[in-house]
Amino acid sequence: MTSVQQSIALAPQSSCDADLAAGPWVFDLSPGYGPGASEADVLPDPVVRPGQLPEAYQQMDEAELHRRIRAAKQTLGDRLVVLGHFYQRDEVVQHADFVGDSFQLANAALTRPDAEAIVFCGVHFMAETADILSRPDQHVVLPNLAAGCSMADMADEDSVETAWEELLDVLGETEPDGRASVVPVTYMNSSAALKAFCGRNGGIVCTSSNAATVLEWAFQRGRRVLFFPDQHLGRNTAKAMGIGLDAMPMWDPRRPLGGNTEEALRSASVILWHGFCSVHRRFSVAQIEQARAQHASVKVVVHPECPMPVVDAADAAGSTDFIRKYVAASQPGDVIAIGTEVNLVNRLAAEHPDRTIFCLDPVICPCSTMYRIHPGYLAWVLDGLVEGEVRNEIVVDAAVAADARVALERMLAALPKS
């Protein structure tokens, strides 16, 4: 099957930026996610951005990348583990030891104790993850340290403890029945210095696949909840649990109170942040229309970070583990349209030839953050870690590694209901 690489090179007027198919350290050194990226990204301010790919890896061809990152996998057998995400590249993915969502890999690295260094082929906060769930003595390495969060982003640190105070000034700590007012919680696209903020002030993390018993956990403990940094998760998995939409009122991190009065935080239950993702934002109701207008007997699954409307319009919703398992559970012949990730949407029909299955948008759009890895940076990592030197290292404070493992702990804990 074509790759999603080979199609945007091929046919770049399908694509949703015909820039995609340059390779990616043209784009390091500017502002901006890159190419595909959303016009309704907000920016972090300021703007950093690391050197780029040594010329000598740009001009290599991809026969010759691929020799050299399967002659240092080979060189540094057990001493290495390569962690590859859903949403990569397939010129990726091929390499990886392990491939799943960022908390599996988090977790998959820990069952190969003689690793010396983790290479996680995904972006920042699955490596900042992976780098507090690791051995002191063990490297998390990131191929390209341009290769951010866009939603993460949504969220920083500064912005959030300013809300924190605003809604404690209004909300007081505990609520008469002795619960706290507000519980902090953070998903797991989310910087480490977040989950940090949660773990200090009795919140916890969540993945797509365990919202809604983390949600359970947060109002055992608490009046309501501020969720952040996706909206659509917390919007989509809070009205699964019966909680009406004048109860999730937004916040915005640039208006006062979040753009919203006293009263209207009084009597919320989720505060959702004004947060979302680039890729999950492009999927809507007219794509499902057609997909059914076309296959009358299509099944249409999608992400929760998805659009409320979406998830609604949709047969099914979950994480991307359980866009997996529903394909794997479908029958030969069936028709599924999924809404996330094209790579992870051709590599699903790839292994199922006897279905036919395909991304709801027509529109080739990978997620232009996770586009950042490409093998030329993977061989370059590699490469040095064969000569004995450590390139693009995520270190996360150790105190803010410790309180950022409270919250990923309690996470741990709150199981996915089946």
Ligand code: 13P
Second form
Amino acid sequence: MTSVQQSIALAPQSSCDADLAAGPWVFDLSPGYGPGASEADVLPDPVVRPGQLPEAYQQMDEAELHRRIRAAKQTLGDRLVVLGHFYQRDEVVQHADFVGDSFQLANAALTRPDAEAIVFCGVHFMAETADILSRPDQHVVLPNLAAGCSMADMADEDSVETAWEELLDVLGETEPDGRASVVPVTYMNSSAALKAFCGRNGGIVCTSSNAATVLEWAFQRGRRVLFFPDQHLGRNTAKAMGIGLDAMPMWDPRRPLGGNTEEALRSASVILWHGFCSVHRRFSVAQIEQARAQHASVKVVVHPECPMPVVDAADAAGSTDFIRKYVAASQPGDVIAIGTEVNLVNRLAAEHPDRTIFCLDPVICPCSTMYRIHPGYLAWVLDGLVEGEVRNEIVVDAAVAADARVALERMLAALPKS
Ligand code: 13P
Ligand code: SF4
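Having seen the form predicted on its own, please provide the structure of the form predicted in complex with the ligand.
Below, the chain from earlier opens the complete complex, with every other chain and molecule after it.
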């Protein structure tokens, strides 16, 4: 049996990120994530920096890691719940008690108030959300603290506060009809500090599955929406609601008024933050055309974090759970090209061997931060829980959590449309 180090070295080299051929602990030390990645993190003392997986776990072979994970789960029983996002690799997903999209996992965190520990196999903002929604005495653990989200980092609290002040200076606080002049909406893929900002300012959180319901909620309360950090989810959702592109100016946080005129902001319906997902930005209309040229009957389904021309050229777009259901509803013999993270695509292909299912991107692009959750880290944090030590805990400051909870509870009440 190969050690984890060896099996990672043998991983497909066709990845768009050469780093992924190395063990996550090799590149975890790069700056950017870990405790303090979110302005709302409470830093442990001493601070545990990423990249500290003990050598023994780095060298352990996979069979031993899986044996340890299963044994720890059995010992901990109902005291533990393991959540896994659809983008996690199969070696991790096999140990999850719940697998889902970010909306479903936020709900799942609420379903087990009896569990002492919630181990979140996903990324930093998802674990923060679980900490905010769970009981104060529950521990939320992110197996590898270096698992962040580059999109979430594209909007920070200071820049959003500055944008907000500039917008209120131009637009005032309320409209003649009594609605707010602007309602802040943050995508789930954002720091707890930004969720708290929305809670304090009459706003709400959305996920890719309930973004349309959330925008309807916001327009009942306000004339405009400031949508951050993902411009593509904002644009695709607003366009599907019939909002014209000329009513969706982009806000560039490096420029005064986000690079807009006062007039453009007054006539805006949705002001889009200049953020994006580097995984979903890779999908292109040319890839869809190629898929259609190679398979006349192909159906194309993509995630709404893809750019608008890609969503427009696809047959359907929706959250990771939407994509899963789309494939489940297809027939044997169908051909489906998918524009989302490759771990989910490969799993769907394996679950439906009687269909042709492939990733639109021929270069294959995993989310390099989701990928940092490795069975080695999962075994290490679970062994810690068995020994009574909580490793890699995510703790959101209580005042931030209180405001963020307001915006998250609004989100949980805004159900996806299908
Ligand atoms: P979902 O809301 O579809 O789970 O997506 C989360 C995510 O990070 C997509 O990149
Ligand atoms: Fe963030 Fe994109 Fe990875 Fe989702 S796929 S976690 S948006 S970097």
